[in-house]
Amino acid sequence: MLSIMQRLAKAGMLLAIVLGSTVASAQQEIKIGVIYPLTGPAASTGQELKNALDLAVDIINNGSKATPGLPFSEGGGLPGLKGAKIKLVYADHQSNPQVGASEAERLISDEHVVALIGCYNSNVTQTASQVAERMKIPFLNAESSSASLTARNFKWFFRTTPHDGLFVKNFFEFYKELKEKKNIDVKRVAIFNENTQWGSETSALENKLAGEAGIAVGASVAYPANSTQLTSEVQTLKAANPQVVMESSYLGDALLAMKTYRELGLSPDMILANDAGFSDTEFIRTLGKDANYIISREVWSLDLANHNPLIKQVNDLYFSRYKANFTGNSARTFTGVMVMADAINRAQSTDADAIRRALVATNIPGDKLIMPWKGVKFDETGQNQLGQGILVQIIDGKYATVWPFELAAHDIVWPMPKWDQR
């Protein structure tokens, strides 16, 4: 029979074990799975997104005195979970929807992640998020703009970026204001898109809104994603003689298209791009002066730091580490992981349903973001209601905001100079 002292000692040992377990729990790692194209045709973009994720998690876990207005900049992990640190578990989907789906299942089943973030390519986001929905794990999408992704009645899917329904509408609002304020009348366009989910949906929206706006579509050309040559497609565009080519391409295709435009002498008044490859850092690095004058829809621009100092503060950190500025893609990804961290912190739990409920209740004001948005607040479909788009033009190798005109950092250059006049 144990003496009173022995029983007290045993109780003390048990208490120590419990306390030790609590401390260990408080310092646990919160594993979030991230699925991006780290190899394959979009590997350059995937690396930029990974850099943004790594920076965000470093700020959350270790702090940053340079960004005092940014949530979690004091460091020390997630206060709602007693300082638990975030650990990102990476998966490479190689721009392949089937690989994305299998990696989502692996991360959930084998790595036991509490949530997923991904996947940049809309068609991969579609398949990977279906797995998350089936397995009841929160999935946050920061970049994919295919409008149909938030039209599936999913319970576990959340998207912070605006979608193509808004972005394409912005194009035609831009045309309207271009005529009203700059006396430039766009009457004839050609539409050029890669043929996966994102490009196909964008093309359909552009054709629809062009008809409603009374703008003629001289040609609407789709090409196989990751093409090795675009000669016949560009010849079709050239024969249509458009004022504007509206293009939706990922990086490899965007570079190939631009080189083919120059080779075949296609020189419209403007190329109006739907972000993606046209906002990748490699686009300007590879093309040099041939990248100039392109206008692309965007969600972020460094010159908007005049309106929000957080943009420059966080960009300076990114530049000091990676020797490149944020792009719209990487800025959205940075924002995505911050939104997920905010939800997990408010949930004060790693339980999937608690995190989902916290995401539903998200309400982050615009002055806590590096995006030119009013904030982040999800509607019943999981779509952020407070996002908005801008248009940027490449001027002297840098992206400058040119629309909305009241936010413009540079006067728009229209038309583009002909290839032999640059």
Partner chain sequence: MTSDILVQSLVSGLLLGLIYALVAVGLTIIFGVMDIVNFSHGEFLMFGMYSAFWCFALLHLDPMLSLPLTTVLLFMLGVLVYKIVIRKVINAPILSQIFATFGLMILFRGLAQFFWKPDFRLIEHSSVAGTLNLLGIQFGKPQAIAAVGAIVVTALVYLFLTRTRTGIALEATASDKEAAQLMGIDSEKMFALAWGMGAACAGIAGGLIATFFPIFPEVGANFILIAFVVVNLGGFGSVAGAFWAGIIVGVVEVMGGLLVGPQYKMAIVLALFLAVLMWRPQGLLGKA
The other form holds:
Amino acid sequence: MLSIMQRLAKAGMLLAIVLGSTVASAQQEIKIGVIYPLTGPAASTGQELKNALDLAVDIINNGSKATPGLPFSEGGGLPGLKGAKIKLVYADHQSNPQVGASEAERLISDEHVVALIGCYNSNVTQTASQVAERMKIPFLNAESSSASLTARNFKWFFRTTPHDGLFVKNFFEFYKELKEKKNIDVKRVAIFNENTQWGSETSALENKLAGEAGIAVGASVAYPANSTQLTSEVQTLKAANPQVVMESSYLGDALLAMKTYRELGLSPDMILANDAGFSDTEFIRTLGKDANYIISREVWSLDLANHNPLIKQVNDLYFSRYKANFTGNSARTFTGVMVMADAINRAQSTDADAIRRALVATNIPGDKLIMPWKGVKFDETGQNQLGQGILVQIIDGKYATVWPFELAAHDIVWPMPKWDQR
Amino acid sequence: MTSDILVQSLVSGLLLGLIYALVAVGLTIIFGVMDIVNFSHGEFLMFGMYSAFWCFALLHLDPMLSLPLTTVLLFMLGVLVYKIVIRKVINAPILSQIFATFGLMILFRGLAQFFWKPDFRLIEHSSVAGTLNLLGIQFGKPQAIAAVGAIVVTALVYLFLTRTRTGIALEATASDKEAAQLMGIDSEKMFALAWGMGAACAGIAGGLIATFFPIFPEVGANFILIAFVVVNLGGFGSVAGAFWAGIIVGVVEVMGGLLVGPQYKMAIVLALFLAVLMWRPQGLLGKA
Amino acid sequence: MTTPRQRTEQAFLKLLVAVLVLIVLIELPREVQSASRQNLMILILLAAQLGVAWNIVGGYAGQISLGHVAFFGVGAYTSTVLLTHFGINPWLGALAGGCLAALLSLVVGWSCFKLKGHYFAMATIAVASIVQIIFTNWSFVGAAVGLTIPMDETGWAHMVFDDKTPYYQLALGLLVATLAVNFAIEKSHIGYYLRAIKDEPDAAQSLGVNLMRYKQLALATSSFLTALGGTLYAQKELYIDPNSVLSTSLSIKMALVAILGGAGTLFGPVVGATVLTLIDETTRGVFGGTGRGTDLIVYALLIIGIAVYYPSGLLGFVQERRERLRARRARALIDQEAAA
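Please could you give me the other form, the form predicted together with the partner chain, since above is the form predicted alone?
Now the complete complex, all chains and molecules, led by this one.
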């Protein structure tokens, strides 16, 4: 039986932990909490996003002569708060929603951050932003595309990136324009998605819009993430004989899938992917030649610099530091923290509600962004209304914008050459 | 569902199953000899893959040529793990052993991420890259070579255990440690050997699949549950059991995925596994 | 040797201390301002409750289940689906979840209890994995997307709160109730039989103990309580998906918590939960931000260290030390008397 000593020890232990007091933080810096997957399955993306964040904050705090068109590039912190500098407080959510929520709690109550930015994985964004909503702290999401995130009636949640509903709509607008402008008639597709929240939502949207557009879906295959093999899945796709395979996979599965397509000889006219794994820097680097001609929905592309010189400036700076170009993910994260900085600056205060109101009033024009968007302006659900997706095709080992046709840097290559004919 | 798709899937399942078999053989040796559940077995596979990768990237050694080196490295790792950690929990309750190997699993993943970052790597253009087309069935050359490798290694292990003195001593320790000790067999050495061999088998499997599978710190997680299922299905401690069970699991996974739906493929494997256990609780070839 | 009077005094003292500790624990959240510290305490209580529930079948009866998350998930999903699809109150939903989990446990027991040791553990992992796969592909329960519980109506009637304190109290209450059930089992003839099943199953069987019936009873009780924990989790997080309430890693954590503290002891899982949760949160808080995996390494080393040096768990270790001390004192006394 438990003795008195043991019981007291237990209680004492709890007391000791819990009565450790926290020190109030000084006001010289503005702490923003940042929750991303720094370890775990999405870690390589998380690292990329961290680089983008560090760069943005460095520009704001210390200035950058190389990017004169960018807001805050004069440096010296936020003028609206008398030059207070931004300090990012990082937390790792390990792609686990509960950890994300715990970290959000910790950042808010222990680190006293004035706002949160995160989380890349949609299901972690879900729980972490819920914590923020409860604790009335502004939460800005820059990369999660699950449509349901802005359908929760939240007042403290703001999302700069367009969501899957819009992206899938883009796909079918693309098909329509293919027919009208390029005389390519897409009549038969196959849908291939990872069995997670993001993949399932995308697949449901794709099925629905295909039905409305009169496009036949030969096969709609869902597979469990992190499979050891995708043979039977790819067989099923092949049997459906589609012109286009619409795929939603994260990096590991995307790599495995492409290898399996090649191995089993699945060579559709087009592979149309919904970003994620397909737009990761590793994708081209690891697949080499086999990555060519794959088309992915993207949110950003380096050749957009042809239409917006600011993009080239900022990307050059990023490249000089990290020896890699921006990707759609890192570009969005960069933009997200810039939007947050802009809001805090206009709020001229670190009060949570003041920041929230400033976010609501956000109205940034497209030429101040490194994104192909018309701007940033949030609607009542917290969703940026002026965002847009693009489509890129991998040509000669690089991403080239092929749609919208007005922004295209390269003509679309259709059909995709067969694997063994390259 | 045409017949050639069925045949194609059967072949793919067979090739996959042979890989599973090799991973499971290593796991079953450890179980059989010392009754320890090695949760970190997937990480031996992972290290094997990284070994093949770094030899390829830094020393420009083809994965087939670096296989012996990988084997030796993983064997040493297995022995090291035994001497430093496992030896201390041999006589501890099962729960502590689970705990210890579970901790090792996290440790290895953390170390891999620390040293090699979480990025995905692939070995492209190895000597075995490409596809083969036999009688209308298409499959990747790396997969075929890996499957052949698995058969060879399993056969060698089986011969070792049944024909050599050390191997028989190992089996003796597995059946009855005390009796074996009375016969003069040093259990300590046998345990270390078991861990070395177990890790080496997983490492070889890793080296073989590194020719076609993405390499990253968490890759062990994809294989460990299946490895457990295969070992159970074949019967703890039985190398032949692990071999046949591996093939069965591979085929069931691929065919099940094809016929019922890929999202259910694991459920089908697991359901089959439970059914077999209910009918034959000690697994197919396990000791009753 | 203690006299009956001494034993009554000891029991009274123990009860007094227990009440005092309980009062302290109930008042604790009011003293602590930081929401994340409060959250930490709740996480500890939840983990402890799950470990204590697992202990009934894993520690006392010695049936190592590594698939307990199935019951947790069934509890969480049942109450949530009843709430979001049918508007049924979560308190009732919790009971429904508990009953469903107990039913599931009967199926599990019937099919798996014939298996021994590792085979049984693997079979439980298989069952839980199958449950996870089913839920991931079942659109009625939200499939992979999961389910969200609305935040607009709060209060004890809805089991949704803005403040952390009621969650804390609920978790504490559930933990105490689960401990009480354990205590009752431990002291009753059921506990006696369970210990027999764990240590000497053949002997017990030959004496006419129906092994199956008692194992089943232990599992049903354990699963019911685990399911209640699932409902509480769902009402706290307000979002569940197959990944968060049905993953195998949660099953491992439930067992880990009991092992760390000392399986088969009443308060072992509580100690284990406290230590494990603290290690988890601290290593991530201190090392996690770098993203190099340092926190995982530290966490892993701590787990391995405890497994190797404290195989009967921390509490078990403390108890054994006291046993040895007592034995030594008794021997000294005997030597003294002999010398005299």
